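Taking the form predicted on its own, here's one chain by itself in C-alpha cells.
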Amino acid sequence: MNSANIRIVLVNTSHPGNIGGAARAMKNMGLSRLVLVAPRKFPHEEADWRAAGAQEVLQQAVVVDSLAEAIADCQLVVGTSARGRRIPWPVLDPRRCAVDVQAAVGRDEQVALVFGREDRGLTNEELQACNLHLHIPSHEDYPSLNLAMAVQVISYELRMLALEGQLPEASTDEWDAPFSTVENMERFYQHLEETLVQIDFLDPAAPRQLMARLRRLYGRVRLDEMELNILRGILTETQRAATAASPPEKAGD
C-alpha cells in the first residue's frame, strides 16, 4: 500500500496537543501526510511535545483555509462521523474502511481521511463533501474518542492491511526448550495429586473432578520441560513446607 497516497485531514482542531498526538499516531503506522484545515493554534510547542519523535510529520504538514482546498485533488474522501444524519450515507467501520482505502490506493487514487473538531466533529456540509462516512463503534456508555485516538484506530487498520502476509504466524518451531513428554507429564500429575492431598486441598475419598480439570488445564497449555521442572520444584518445596508445619505425632498415636 502506497502510504504517500493517503492524507490525514484535521479540520479546525482547537487543541495543539491533539495535532501532535495525531502526528505520532500516523508515524507509528507509517503515514506521513498531514493536512490541517484552519487549526486554532499551529505551530505550537505542545504539538511538538505531543508528537514525541514525529516532529517531521508536523514540519511537513500542509495548512489550508478550507476542507475544499484540502481534498481538491482526491478521488476518495472518507469523513469520520460519531452520530447519525438525517440523510442516509454509506457508513463503514474502520476495518472495512481500510479495505476500501487500500483498493483506492491500489488504483493510484488520492485518498483523504477527514477528522472533525474535538467538540462537534464535522458539519453536515463537510460530511456531504465526503464519499463515505467512517464510524468507530465505541461503547455506547462513552462513545467519545480523543482525536488522536481516532486517528490511531484507522491508521492501525491501514497498517495491518499493508502488512498482510508479512506478519509471522504464531509458532513454537523455535521454542527454547523441548515440550514435555507424556511420561513426564504423568509423573507431574502424580506429584501434583500427592501434594494437594498433603495440604488437604484434595480429599482422596471425594476427589470430584479436580484432577481431571487440572489435567485439562495443563494439557491445554502444553508445558515444556523447563516449565515442568519449575512446577515440580514448587510442589517439592510445598511438600517440604507442609511437613515442617505439621505438628509432631505423639508417641503411641
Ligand code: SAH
Contents of the next structure:
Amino acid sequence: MNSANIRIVLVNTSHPGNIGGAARAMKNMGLSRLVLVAPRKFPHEEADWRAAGAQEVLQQAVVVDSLAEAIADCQLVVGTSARGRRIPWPVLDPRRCAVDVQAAVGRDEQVALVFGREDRGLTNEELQACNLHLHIPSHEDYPSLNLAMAVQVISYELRMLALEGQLPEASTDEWDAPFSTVENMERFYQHLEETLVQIDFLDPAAPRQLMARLRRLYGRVRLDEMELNILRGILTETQRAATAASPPEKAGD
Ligand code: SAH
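Having seen the form predicted on its own, could you give me the form predicted in complex with the ligand?
So here's everything in the complex, that chain up top.
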C-alpha cells in the first residue's frame, strides 16, 4: 500500500498533545501525511512532546483553513465518527474500511481520513463531504475514543491489511528446547502420581478423574524437555521434603 496517497486530516483540533499523539500513531504505522485544518494551537511544544520520535510528521504537516481545502484533490474521503449513524450514510468499521482504502490506493487515488474535534466531532456538513463514514465499534456506554487513539486504531488496521501474508505465522519453529516425547511424558505422569499419593493429595482407592485431568492439562500445554526437567526436579524435592517430614515407619517397629 503506498502510504504517500493516504493523508490524515485533523479538523480544528483543540489539544496540541492530540496532534502529537496522532503524528506518533501515524509514524508507528508507516503513515506520514498529516493535514491540519485550522488547529487551535500549532506548532506547540506539547505536540512535539507527544510526537516523540515522530516530529518529522509534525514538521511536514500541512496547515490549511478549511476541510474543503484539505480534501480538494482526494478521490476517497472517509469521515470518522464516535457515534454510529448520525445521518444515513455508508458506515464501515476500520477493518472493512481498510479494504476500500487499500483498493483506492491500489488505483493510485488520493485518500483522506478525516477526524473531528475533541468536543464535538465533525459537523453534519463535514460528514456529508465524505464518501464513507467510519465508526470504531466502541461500547455504547462510552463510544468516544481519544482523538489520537482513534487515529491509532484506524492506521493499525490499514497496516495489518498492508502486511497481510507477510507476518510470521505463530509458530514454534524456533523453540529453544525439543518437545517432550510420549515416553518421557509417561515417566513424568508416573512420577507425578507417585508424589501425589505420597503427599496424600491423591487417594489410590478413590482416584476420581485427577490423573486424567492432569494429563489433559499438560497435554494442552505441550511441555518441552527443559520444562519437563524442572517439573521432575520439583517432584523429586517434594518427595524428599515429604519423606523428611514423616519418615516411613520401619518394618518391625
Ligand atoms: N463528542 C464527540 C467526540 C469526538 S472524539 C462526538 O460525539 O462526536 C474526536 C474524534 O475522534 C472524532 O471526531 C473522531 O474523528 C474520532 N473518534 C473518536 N471515537 C471514535 C469512534 N468510536 N469511531 C471513529 N472515530 C472516533
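It should be emphasised that the depicted structure is a prediction, and the values quoted were computed from it without experimental measurement. Rigid core (definition): largest C-alpha set, two forms, superposition within 1.5 Å. Numbering follows the first chain given and starts at 1.
Chemist: Any CA movement of 2 Å or more for Gly53 between the two forms, core superposed?
Modeler: No, the C-alpha position differs by under 2 Å between the two forms.
Chemist: Would you say Gln239 moves between the two forms, meaning its CA shifts by 2 Å or more once the core is fitted?
Modeler: Indeed, Gln239 is displaced by 2 Å or more.
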